[in-house]
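Here's a solo chain for you in structure tokens, the form predicted on its own.
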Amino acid sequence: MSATTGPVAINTFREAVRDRVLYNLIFFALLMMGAAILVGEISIGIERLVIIDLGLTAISIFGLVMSVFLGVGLVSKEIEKRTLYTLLAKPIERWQFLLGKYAGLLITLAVNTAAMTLGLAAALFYVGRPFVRSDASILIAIYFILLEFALITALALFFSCFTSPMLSTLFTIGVFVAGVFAADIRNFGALAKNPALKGIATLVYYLVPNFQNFNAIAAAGHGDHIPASLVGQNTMYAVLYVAVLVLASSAIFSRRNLK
């Protein structure tokens, strides 16, 4: 991280940490994990499965909310507070500003995900469930969730460079939903008799990020082995997709009239 983007990233992290919304989301995520303990005690013999499934789902849902609503405000908040003009008056390029804001939010999401992961570990420890080697799949599932956050944040940043916060939120959520059901959209297009509809479905399948590839919650719950090849594929896929989105965001933001 360069000397120009580093301070921007640190300030973004500090601002996000001071945001009460983050603490509320973490509280509800930990509360859900507490509920998982109660459900696990009722569900005899499947405590591990219930706690891991609910815990990872809580991390995914609340992290998604953080990624979207904080991501769409990365640019708009700076413009509304007019602090952006002060920053750009210094020797910093617009793309460096965007990269710093993006990195700062990723650090925030990683820290909060780590806190919720500790909550999940505490829940498993509370029910007296010893940690075994197969629990490595839980960490891999959490890593995949972080890759999802990186993609969603990049999408929110991209849309926020040329639309309002409301539209950015709607577009980001829409792309996320399309990405979750990308395979179903492609299959629907294959069954359609209309060539135009089939072409649109195929185009959507290849354009939107396939978030279903990052879903390893069920595998982690059952202690299934997650191959290293899948970890590498998902990592490369997320890195390339994020790189394209950040480059596109920088190109749009560099040409945007901020007056």
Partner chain sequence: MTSVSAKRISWVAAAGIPLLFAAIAMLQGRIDARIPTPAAGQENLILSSAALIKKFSLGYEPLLADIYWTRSVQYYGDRVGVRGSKFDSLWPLLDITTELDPKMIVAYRFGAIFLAEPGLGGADRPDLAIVLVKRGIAQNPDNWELNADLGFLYYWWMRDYPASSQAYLVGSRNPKAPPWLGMMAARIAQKGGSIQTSRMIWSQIYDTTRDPTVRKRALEMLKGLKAQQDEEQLNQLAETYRQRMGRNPASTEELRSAGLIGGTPVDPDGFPYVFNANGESKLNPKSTVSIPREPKTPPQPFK
Contents of the next structure:
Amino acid sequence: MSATTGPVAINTFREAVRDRVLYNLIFFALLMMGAAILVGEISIGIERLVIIDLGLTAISIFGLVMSVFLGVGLVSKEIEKRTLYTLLAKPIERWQFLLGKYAGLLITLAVNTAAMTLGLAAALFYVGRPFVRSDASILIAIYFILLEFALITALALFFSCFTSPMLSTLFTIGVFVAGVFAADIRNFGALAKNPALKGIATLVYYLVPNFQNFNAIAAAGHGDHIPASLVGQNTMYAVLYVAVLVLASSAIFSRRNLK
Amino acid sequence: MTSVSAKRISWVAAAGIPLLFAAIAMLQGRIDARIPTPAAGQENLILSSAALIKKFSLGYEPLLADIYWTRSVQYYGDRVGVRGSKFDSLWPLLDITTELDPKMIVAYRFGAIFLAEPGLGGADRPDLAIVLVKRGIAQNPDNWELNADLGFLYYWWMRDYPASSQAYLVGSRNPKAPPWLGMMAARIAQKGGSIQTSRMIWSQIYDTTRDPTVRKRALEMLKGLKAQQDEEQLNQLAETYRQRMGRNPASTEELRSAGLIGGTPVDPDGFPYVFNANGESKLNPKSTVSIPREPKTPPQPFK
Amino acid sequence: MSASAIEISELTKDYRLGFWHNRVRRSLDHLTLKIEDGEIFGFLGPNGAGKTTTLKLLMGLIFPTSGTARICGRPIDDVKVHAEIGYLPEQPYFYDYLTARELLDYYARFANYNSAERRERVNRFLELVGLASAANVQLRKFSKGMLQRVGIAQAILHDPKVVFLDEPMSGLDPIGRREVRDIIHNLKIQGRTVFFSTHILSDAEMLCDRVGVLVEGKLQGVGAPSEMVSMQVNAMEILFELREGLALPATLAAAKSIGGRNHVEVPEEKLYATLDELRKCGARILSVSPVRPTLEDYFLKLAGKKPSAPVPMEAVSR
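Show the other one: the form predicted in complex with its partner chain, since we just had the form predicted on its own.
Full complex below, order starting with the chain above.
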């Protein structure tokens, strides 16, 4: 990390910690404890499946909420509170600032997710299941969830570079939903008679981030093997998409008048 | 006017973003190649409620599947054995569960037993049970248990012995399948239905299921089948007794006095068998064992 | 270096207003200004005159509609300029989850100090702005005046050549204001250039080599404080107490009594005569202060508007 981006990232992480963002872990811990104790009562034959599904779903939802709401605030909060004025008077480029804020939130999300992963492991241990090799797919599913966070955060950052936090939140959630339905957009295009409509649907399909790529919760629950090549492709996909968004954010934000 | 670095970044963005998107599209093509492209047909659109729920689960299908599975089990548990019960929602519940999580073997296997069961024990829809299990096999081609369940459904409810034998044969080709699948395929092909075969099938269900409700049902069936076999034997002995003594035996005690049996035969619950006025062997009225009934409805053709 | 510390040339900033961005408001109008090395320059003007806009343009926070500026010979859109400058924004606000020490350490990371140097510097500057005892308190518990001090510390922490201060005295009590004046004065002694904006005339009068006056985006004039019209005194105000039972002489009949104290305004040339008379009747002098037209009056005059009635200086310099 560069000499200017690093301190910004660390400070962003510190802000999240001091503003008690990580308190969400308590809810996660309670959820996992409750699930571990109750699962035997309500679900038959699939205790481990329920724990994995519930744990991964919670990790994903908690993280997504954090990605969106902290993501849209990364830049806007600094502008609104005018903390950015003093910082940008230091020898730091605006894109370095953006990168630092982005990296800081990713660190926060990674730490948060790591803690939740430990909670999930503890719950699995509690329901009396020795860890086996196929559990690697749980870790891969969590890694995919992290990639998803990286994408969502970049989206939130991108929108917040040119619009209000509320609109940014709406846009980010909108693109997320569109990304979940990506395949349907393509199928719609495949069914369309009109070639223009077909073209637009195909274009939109490749333009919106495809969040279906990152969904491996089901595979993790059943201990299915996730091929290494898919891990590589998903990583690459996230890296490229994040690069697009950070680049676009930098270009927009570097031109922005700060009120 | 903007700053130098802003201009520089804008140029990098203008040149880089289209390139990056080209790479993203290529990569997406690769990722899509992993899953079969959906057929471009109307059936891809949102039609059944299961598909609708899947659409709105926003990627969280597995957890929803768990919830629906739990609901299915509770739904069945609340109604089984209760007078006047109907199981109309069991199919939609299992349908949604397996649609949301096509890998949930336990749901298919549950459906294989209780969708087919008539009366107060299930939905009396062996046809739907077969649809469900076939879907399970399509989604989980390397699971032999579902093939065995399909074989069971054809054997027990449909009396379609060639289809049953075929299902066991397909399952037996799975390298993970135990040898009894192949044996079952051969046996059904050769002899069709017999109590002995039925007992083998149920005892395999009993051994392989992880679901306590299914296991309990299998145990009942095994007891009933054992009792049915016992009764057939006792009826044969009664016939011998009739020929020898010129009258029907009144109890198993008389068979023993005549030296036809060595002790007092009891059913799997431990109650001695009795004879009715026609000299037919019957279960003790106190016994909870029940002889499996023949499926009332003749096998229906289905698609 | 031969270049001036700050060279501003025809700097103009328009803001677009309205839903369709179709109305234009000119916030800064062709500002041309040169400030030499080692100078303390006071940028005066009423609120909304364009002082903050100028500073933000120089800091690269906003971008000019037209015109250019250079600091230490470099164009302002070169980020390397920022290594040479310090900036205190108007009403600064900082990460309130950090302590004063953490905040200064954070900013020090953008200058190339090692950790020992950083620690030493942070301590030194906390001491300088009088926050050593509050160093480990989170900024959310700081008063406005304390934040102002932190802001000044971060602006000068890295020994910048040119320091920009936007209303550095605002929010400070009289003691704080004197301390800030001392800090600015010390910066001058160290040979640094200070460019600060204020709407309080006395601050500029005490510190500046030169001042510039900005009204409605236009520079009205630049010069030494003494050249400014408003520095001329209209009258002297005397505040005094009388011992009980004593009467005022007829010459002081104009004196008004408020809360047991008396005060009177006399022309400057009659000051000593009046003081003599007060001594004769045994009055105790509490204060003598010049009465000046307020800065607002002065600015209004420059803008061609009628001034309001004069009021004592302290009333406007909150």
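For the two forms, the rigid core is made up of the largest set of C-alpha atoms that agree within 1.5 Å on superposition. Residue numbers count along the first chain shown, from 1. Keep in mind the model is a prediction, meaning the values are calculated, not measured.
If you fit the rigid core between these two forms, you'll see the Cα of L230 move by less than 2 angstroms. The shift recorded for the CA atom of A192 between these two forms is 3.0 Å, with superposition on the rigid core.
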